[in-house]
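Only one chain is shown below, in structure tokens, and it's the form predicted on its own.
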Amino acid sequence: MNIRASLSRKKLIGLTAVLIAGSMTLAEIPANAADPGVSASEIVLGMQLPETGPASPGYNKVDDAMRAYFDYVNSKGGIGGKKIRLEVKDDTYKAGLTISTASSLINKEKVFAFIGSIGTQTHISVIKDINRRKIPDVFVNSGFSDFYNPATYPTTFAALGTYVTEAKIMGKYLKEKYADKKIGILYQSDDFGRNSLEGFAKAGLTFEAKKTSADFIAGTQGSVGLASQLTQLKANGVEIVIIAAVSSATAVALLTASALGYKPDKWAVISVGSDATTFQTIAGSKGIPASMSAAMLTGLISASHAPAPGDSADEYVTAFKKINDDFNKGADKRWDNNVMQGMNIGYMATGALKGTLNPKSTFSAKNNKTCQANAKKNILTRVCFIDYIESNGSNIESAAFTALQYSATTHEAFSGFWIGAYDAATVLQPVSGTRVVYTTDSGNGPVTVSSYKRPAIAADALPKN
């Protein structure tokens, strides 16, 4: 009995053994091996967006033109055989509803990487969360600029300028151009429109509450109008009046403040804001002939930091048109900033994760072995796809005019933004009849002509990573 005992244990031992060696190696897989949203055939992402409500007009396009270009990638042979599949949650940008979409894009839909999300008080809810879980958060279409620290947000990029890089190159420039006139502010009071303020304070532009500022809650211009705050803004004689805030409260702004004879020597526009197609659609949609929606919208002055969509001249233009015509399955795939930004994001999230799937990239001292071998094996991990962005930012093609400035100490997007006013067709021309590029950074940096030359877009209209 007690050899038999003795031979029992040693075979349980031995077999605990072996269980203990195969954990072990289980354990260690993860490191090599593919996960949540990977496939052998399939890449899986999940974006949030408000496709409803009072902030989706415009923005609700953004998602349609992504995959529009996800599946002309899908065409040509996907990234490295693997077909990328864009799930969309609508969170009608409302906080409390991004994080239970959020919960469902991690948990049921088990996307490999959240992309393009829209709105910054929405992302306020779930960053934090999705950093926790390591899940790669790129190209989010918010200009906060504290989203982009790594030290806090290890695996938040941004899509966009920051907000302060955009207001100081603005604010150097109606400063500077309309050093004569009363400037004003119409923001919505969250940290899109503070991160705005303090932009423009390091410009040198600072405003009065209740005199030249005035705010709302962002998501209720539709029903209180803006009426008070044009009126306070009409009374205390602001000449210049910035707008800091989404499309749709623009088109409100700009329709009241017509309704109650107040006409601003200019009007200046937060690019996120200004999309042309958005207010003519809310215009038409209160009965306002497309001539004269045109008519309010000539002279307007916002930036970007790519070309205008309306540039049939720009190559990358006229590529993302084509997909755009081919691919997009949208209710409303009209041609238009949203429309542009969508397509550009897709062109730079395909452009990382085919560098992360090239096994001549690059990556940092401490996964560079791991991540070339998994390259080789055609494995796709969310450390080596987040190390490969903060590693070769520069490198990420878009249709920008300044390089992506991703590193170890910075995930802000782009630097540079130039100055334009619409013409009577809607089509954002530059303010001096050539474009000029300005750049800067988010602290108290000058503000500078940038140098820097977009590579050109290859034949297929595919990034060259």
Given for the second form:
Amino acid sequence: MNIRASLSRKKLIGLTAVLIAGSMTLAEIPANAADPGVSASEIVLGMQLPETGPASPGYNKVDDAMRAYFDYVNSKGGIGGKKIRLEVKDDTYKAGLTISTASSLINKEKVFAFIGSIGTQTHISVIKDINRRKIPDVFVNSGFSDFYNPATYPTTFAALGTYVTEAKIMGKYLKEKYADKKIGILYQSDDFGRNSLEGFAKAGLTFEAKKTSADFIAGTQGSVGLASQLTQLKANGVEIVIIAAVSSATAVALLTASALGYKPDKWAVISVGSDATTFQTIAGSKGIPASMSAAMLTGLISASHAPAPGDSADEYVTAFKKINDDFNKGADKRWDNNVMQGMNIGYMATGALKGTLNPKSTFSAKNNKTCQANAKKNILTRVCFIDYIESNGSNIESAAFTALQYSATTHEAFSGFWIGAYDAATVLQPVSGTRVVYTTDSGNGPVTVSSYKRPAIAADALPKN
Amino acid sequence: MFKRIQTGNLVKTFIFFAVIFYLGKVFDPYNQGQLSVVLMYFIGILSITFLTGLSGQISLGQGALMAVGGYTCALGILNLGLNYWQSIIFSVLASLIAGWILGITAARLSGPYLAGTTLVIALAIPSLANRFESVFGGDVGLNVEFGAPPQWFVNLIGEIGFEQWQLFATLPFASIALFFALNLFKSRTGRSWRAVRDHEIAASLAGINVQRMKIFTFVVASGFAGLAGAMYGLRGIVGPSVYPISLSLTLLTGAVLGGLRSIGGAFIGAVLVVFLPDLIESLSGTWEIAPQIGNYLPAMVSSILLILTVVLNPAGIAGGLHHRKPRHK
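What would the structure be for the form predicted together with its partner chain, given that what you showed me was the form predicted on its own?
Below is the whole assembly, all chains and molecules, this chain first.
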């Protein structure tokens, strides 16, 4: 009995040891196991945007450009041997539908992260849920500054400078350049428009309601039109008209002003609404030839955080344009701001994913050991991905002329813009001949000239993270 | 409204509750979420069933009444500190009042004039939200949600996901709405509504106060729409883009496809408008249809089905099934 008891004890000890080892292994799994959307061969990313509907023109090219860049990365072997697959859902810019499309991406497609989602109004409806589930929500195509407070939304990161930042920089330029002119604004009465107004006010540019300031409800530009707003600005003698609206609204505004015989000295348009190709496509659909729509654009002032798509001397433009030519399978792959933005998001995402899987990367003190160990084992987790982006914002490469600002206190993207005007070939050219990048914050900080030097793009157009 | 509650209706409601509850247990999270939207649309479509199917009044603005419910619910939660179910009751009351006001106007109108009026109301919602931005949050809207399930419920049925809780929180309200509708259909009020729909003068000669009955229909229908809108907003946000004009048209499409004059039709219609896009998406994925075509397929298929229904089977799916039933002699 004693022997048997002894053997049993030995067996028991052995079994206990196995169980402890096993449970320790199991306990390690949550830290080291890959999250949903990641396998040995694939990383699934999700995006929602208006592919169809009144808000879709122009923006529905961004996903095709992102997919083209990921296809290019995949053709080079992917990231850590994993191919990137982009799942896209059309929410038609209706928040009620966005909730369902987000649920589909999370529960059906099992995405690892949301990337590059477009639409401030629509993203508001799901941002809380995405963050609650701790899913990375990176490179969001919205300049709405409320999204990028890590205390509120720890997994959400921007892909654009905020509307406040851009309006501050543009406002300073317009105020100084056109001090003797009457400046007015046409804006969409949502967070985009109001954030822009806030930025212009910080630059000392304020407007008088119903006189030098006219607003409209986003989405009604196609049905109701903008004639009453432009008639108001014309009647009040506004000489410089700022537009803070989406591309389709900018097109309606310019075409309506032309029909009304209203010719302000200058138009100045916030960057997300100033894409030349989108404008010319909409003008073309109304029977206006390209030469005439190009003439309407000539002289229009806008801003950009990245090189103009027409800047053929820029190395990022050259590299991205070639990838677009070779890999974009979208219905409309014409090279423009939207395609450039999609390419840049693909480039930044690739850098962030590469960096997360690079054992030499540094993470926050809290996660450094685990994330470096994961990277050595080629394990991608959401926690480490978010940590890498937050801890290495300035190291994530992009085509922009200022570094990403991500940190533990802000998830805003770019702080710098340069001011340009469209030439006769619809290329945005620096207003002063040479490009000067200004930088500021979304608060009350000053507007200063940026000294940032953008890193050169690698020969294979892959980020070096 | 109805003096006698039929046992059969109680049984039907119980079966409905049990089946949906079971589906909520076996479905994956995505389909749990979709099923909760089906229930919300079901209640919304019931409001059209009452208004158009039963009493013959056309409304293209049920989405606006849903918005009334949604905004009231959100304001109740955010400003008055009510919990979601208290706020839902509050929002139904507000919708009843809105329906009464709208009904007074609607009772004087009919046909395209009534449809046009209700359409304008639906279009006005974004303007109101922006005009009173400090109250309604403008285009950004108001963030509200069902929140976390109570601990006693978790203890009862186990760990519960976000979509599952959304479904289980909606189910009691959908069941109450169904029970109410089942009884209303067979009540004196329901018969009066049908009489008004079929021949106003004859109804009047039979002693029915047509004007009052029309207003009453609007009030009841608004209560249902408000209930649906409150729960629809509790999915995450209440804002103008949650209750667009297309929502009203979607509900109407569901009502016509399912069958305008039946409660079963309302449910079938809700299932169709919610799950049809998913079905088309899975089919278009199988057939490798280009996204630029696939994106428009759900709307196109719905439109074709709508046309076919109106031309070939105006009573909708439920109506068609009803006519196929063998008649007992």
